[in-house]
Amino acid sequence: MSGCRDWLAHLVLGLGAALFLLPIWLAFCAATLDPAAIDRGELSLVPRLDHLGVFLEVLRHGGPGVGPVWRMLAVSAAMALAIALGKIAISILSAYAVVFFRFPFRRTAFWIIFVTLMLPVEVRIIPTYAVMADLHFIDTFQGLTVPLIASATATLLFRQTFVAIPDELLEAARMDGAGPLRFLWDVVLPVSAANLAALFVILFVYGWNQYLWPLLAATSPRLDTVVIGIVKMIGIDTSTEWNKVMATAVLALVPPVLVVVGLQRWFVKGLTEGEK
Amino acid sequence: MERRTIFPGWRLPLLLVAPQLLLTLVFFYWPAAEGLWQSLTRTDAFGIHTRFVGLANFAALFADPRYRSSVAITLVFCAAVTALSLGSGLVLALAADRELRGRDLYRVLLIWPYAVAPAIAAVLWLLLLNPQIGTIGRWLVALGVHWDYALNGTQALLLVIVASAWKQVSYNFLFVLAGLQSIPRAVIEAARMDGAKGFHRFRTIQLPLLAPTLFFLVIVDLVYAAFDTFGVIQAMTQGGPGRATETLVFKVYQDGVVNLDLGSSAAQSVVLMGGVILLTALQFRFLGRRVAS
């Protein structure tokens, strides 16, 4: 019974796999065909080793419609890294002071960081691209990605993690003389070092991801993004050179993928404990 | 809750609080200032007269066929992509929460879609399902379907709909399969004593419990399917045919950005923003009583 049911289990798992594995995997094969035999819709399961230099061709020459993929990767790697590092940093420092400290209007500070939990950049779009050009941030790394660090979940989540920290911990430390922020980068930091790396991953991951935010606040080729790259070179109707763009479509999964598989354990802990 | 034990002052606390505060105000609280103002206005042609309106850019829009037919567009695709990506996440994490070989290897396999942009997932099923160079395009079109998505709507609709619910799937396993580890094994040995199985059990016992994780990733999977995935209509559809694929989010850009109807697009923003503001209500009272228990 029992090895009858695991069975039915390594088929749906297995399969799941298969359908998660497979346009990835044709994606790779068609970034080393010929862009004339993809057209043909001669795809293949079987990728041309002898053809794997267009992974290189693009990196250094890009393709139709963009520059070199290097740098829209690079512009996407500090794009993701801003918005991942920007957003913890605020969100511990004012999780911080609303959980160990009394102030005036502590409770306003609070709900006016809550209440922006769930407005996404995209309901606020146009209004939110007229600041950014009374702010002259259009075009700029800056507008790119400071309006995406504000951000109310980060903050909520480290303040569930902070308001759990016993009183024992604080009261034993500022025995010992130890200051707020002595305390904050000996005990808090340390102790919540799952959320971080959890965060972590679910915010890079988020800034690698932006679509819409780039496509409006970055017309300039300089800030193209990889994943604005791609989309833009399908634009192009008549002479998409799909195995171009397969290639930079592989290439711009292998990063965010590694840090969602390389911080897995963490990633997996953190966000199922702290709902998202 | 409130603890017990603080640090005293206040300069520092106010100094710590303050760069989320400024970016909060400068980039939520103004746009969605100057959005509600401009909803309520409108622009001359030329932009240089602007007068007040009043609620004139709502009855416009709902009185407009086009928004209402968005409306329903939005409906279905948020509805579709959130049973696809709910229901597919379900089963995978039913068939992966046993003692299996190799489970670690295929929970890799089933988490690594998360990273994966929506705009690229697009461009993956671009190379499956376009008619002419697509694999499973070109056996549909081999087997006498008129598949042909850039002139069905309801083809188009379907595309967008599979590529956006593929890299959800993930988030919505690893939330279940968490879900129905933290089930208690007693109470499931319990169940398996009384006889409970297969189904039955899942029924009676692991269904009821897991509630609560599939209410919120209901509106998890919902606020992703309306604002996540403009990248995959614009790459794949942009919309069309007609106006086929035109969720919300799409026509506030459409609108705001290439028609530059502000006033419109800025009233169509306000009703966004209520929507979300509702979905937020309703999750918030249910994380509320779940954090109290």
Contents of the next structure:
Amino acid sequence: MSGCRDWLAHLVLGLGAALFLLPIWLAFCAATLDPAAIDRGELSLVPRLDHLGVFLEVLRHGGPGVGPVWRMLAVSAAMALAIALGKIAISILSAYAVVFFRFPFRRTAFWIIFVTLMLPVEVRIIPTYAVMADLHFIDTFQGLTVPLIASATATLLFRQTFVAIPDELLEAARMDGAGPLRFLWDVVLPVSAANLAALFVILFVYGWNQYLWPLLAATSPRLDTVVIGIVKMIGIDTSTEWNKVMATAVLALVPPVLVVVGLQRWFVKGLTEGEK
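I would like to compare: after the form predicted in complex with its partner chain, may I see the structure of the form predicted on its own?
What follows is just the one chain, with no partners and no other molecules.
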């Protein structure tokens, strides 16, 4: 009976994986077809290996209306790294202050941070843009990243992890003469390593997939992210070279997939053992 359940579970997982991979495989195959064939809807599940050079072509030269894809990938990677690392750094410090320091209105400060979860980017997009314009951050890398660095979600998750740290560890650190920064570096961060990895994966993918804010904050082609580049490659007045669009879309999947696969063990551990 147990073997039957295992077989059924593996079957369901296999079907789920196939449904997830099918659109990606279809995009890969479409990248190797002629644009005219795609316009006619003549898609194939078998790639044309003699047309794999389209990936190298878009990497080097880009497509209609955009520059080289390698540059857009670099901008997206830099933006995602800055957002992920910035969110983690600020969230760790804010959660650390809320949990381990005693100051007036400490709980009020935490709840104010928590309430900001109810304000999505779309709601505060106009005042955020106005602030960035006053700081002359529009059309700069700082303008792409700074408004997206603060994270109430990460602060909440780190707070839950820090609350679970035994008080005995704090008292032992004080008896050894460790100050707040030493306690943070030697005790809190090692305990939170799995959560750090899990949050880094989530926040990297979050930063990589940003579309609305980069569309508003950056008008220069040198700051085009790969997501913006894909949209620009889809022609409105002219015929779209769908093979290059599909090739760019497939290339855009590679960096976040590498991050997820590389940190998979820590990612799962952070999600399942974060409060143990």
